[in-house]
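A single chain comes next, written as structure tokens; it is the form predicted on its own.
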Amino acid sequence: MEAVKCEGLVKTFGKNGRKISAVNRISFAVRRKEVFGIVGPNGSGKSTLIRILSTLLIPDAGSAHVFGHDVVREYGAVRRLINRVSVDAAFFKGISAWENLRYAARLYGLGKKDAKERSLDILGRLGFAEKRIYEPLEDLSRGMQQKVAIARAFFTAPMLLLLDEPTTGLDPRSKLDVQNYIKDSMNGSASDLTIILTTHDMREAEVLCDRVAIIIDGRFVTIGSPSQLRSMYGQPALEDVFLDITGREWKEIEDEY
């Protein structure tokens, strides 16, 4: 069984009096303990595609399998089997990142002794300081912040984990962190993760996935590892593949979903 089978999925959005497709009548299929990247420019549907898999919005057609469940219908069963990081993650901002994360211990079923050690050992491994996870999360930096958004969805011990560029606005070293620490939850002999990965960064996504995804207009127009998107297209790196396919310059616009 894949962890994650999409056939037909489709979004409209309305604005200004017109339709939009979002996503359009994209289909794939992801492996269980996979990386699989998507990338593209702001307002391509990277992030509509993710909520719909996150049972966060109804597809206007196709269908969305998560571990064989539909989003759809089985929304809390496909719930119990994923967590979510975005560039925007959400917390109470006026207590401390050991709070947010007890809170989130508490939702999931997590004892306070498993929740705080599991916590503390991803964020160490983040390059988070102990000492700091009692200050309020509004007198941490962006990074900091976004590590502990890391460590809340990675201590739930999810099948599948969907990042919503994660990295996204972070200094380097911190993005270096994050980087590691996903490389370093899908080597461990015991991982059983799966993880769907959207970034800007092409970088980052030559280093992390097995499989990417270039989305334009709400449409997947290649997959294929790194490698044989490189050698499809003859170019030395994912980036020169985007620019070949997009036969535009990389540039950053404004995201309308």
Second form
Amino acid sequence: MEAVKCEGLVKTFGKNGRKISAVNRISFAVRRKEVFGIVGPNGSGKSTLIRILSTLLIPDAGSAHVFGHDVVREYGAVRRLINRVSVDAAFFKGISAWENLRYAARLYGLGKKDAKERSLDILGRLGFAEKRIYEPLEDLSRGMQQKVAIARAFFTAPMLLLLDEPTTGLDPRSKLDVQNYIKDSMNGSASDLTIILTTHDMREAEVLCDRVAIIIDGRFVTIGSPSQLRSMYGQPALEDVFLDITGREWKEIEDEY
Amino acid sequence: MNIRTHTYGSVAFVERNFALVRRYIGWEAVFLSYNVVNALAIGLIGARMGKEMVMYLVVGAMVWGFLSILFHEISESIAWERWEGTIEYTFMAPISRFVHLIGNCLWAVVYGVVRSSLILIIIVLFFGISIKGANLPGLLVVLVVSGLSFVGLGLIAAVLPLLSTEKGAYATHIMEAGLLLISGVYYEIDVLPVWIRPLSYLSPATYTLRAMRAALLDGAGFGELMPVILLLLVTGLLLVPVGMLVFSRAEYYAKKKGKLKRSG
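To complete the pair, please output the form predicted together with the partner chain; the form predicted on its own was given just before.
Let us now look at the entire complex, which starts with that chain.
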């Protein structure tokens, strides 16, 4: 069974009297233990897709299944299998990292002791000093907040992790820490984790993902492993693949959005 | 999902809100002081009209303080989650909406009881009020059953910030103010314009205040209070599930229209 299977997924929003097609008849499947990348510029539909899989958005048409469970009809079963990191580390900023993590742990049925052990282990591996866990989130840097968000997602041991631009806006050191942690988590022999990673960073996608889909205007324009895509399009890097497909520079598209 | 998970889920909201209160303890002190001074000032308006008038007004201030905390805390907890952007994480968690909302209601009750008790102690000491002859158990029962109705109203009001973070918060305050006007908190409802009076009969607070005053000022026994207790109980038992249902429908709508996201 695939970890994720989407068929003909459609999501349209109305804005100022016009319809915007955020996800336009997307079909794809993600294999178990795979890191599946979705790359595309801002507003291309990456986060909408992640929200549908997170049971936070109801699609207009098509279907999405997570380990065989329909995200609309069986949302309870899906929620027990997933977790998510979004681009903005959403927390109660006035209280400490630990108080935020303890809150999340309770929602997932984790005991306090267990939650603390797991949090400290993950944060330690991300280079986060233990004593800072007791500081209000608002006193921590953006990179440190994002590391707490990573811990919040990983410590519930999800089967499917939805990483929505987890490294956007991070300094190079924090970005590397997060990327290394993701790599290590997938390399562990006991890992049964599947990841969907959205990113703007083509190099990050090349390093972390088993397969990559390029999304533009709510449509997947190509899917394959980074090496397949490079050889398919005869290009040395994913950025060049993008240029080949669209006839435009990646940077040019990003600026436009 | 087992009982442990559900219990942990409900406790999560109590623990989180307690952490927020501790973090903003300065503001808590400010709000408590304001509430105390407000209750005392209202009581003093009746000082020249005798002890009974003071009690009449103080009961209004006390009861409204408690009921508005219940109402406000429940809707505010959703508004706060919207401001912080954490609502998506709470909604994505493997707990039922029932557990989520019950957790918030549980917190509102604990917080309301603690805060109202503190205010009551200060008022009693300030005015030298004697509550000899009052039906205190009856008073407590009335307060508990009317709390159910306000929990239900709070759940309905919580829909507003769920669907619109900023405008929803405004609308919640307007709803609260409307209840204050029509419920006879500081006056008998027959002083209201005739066209407003029918609305007073729809507010559970109207009956709560009448029963509380009867129990406290006239020492009304359970026999006398029973019709109001039953009315409030039935209203509460209806309003809580209605509140849950309305909230669930609003959640579905928000997911359909993409209204849960803050950014991204």
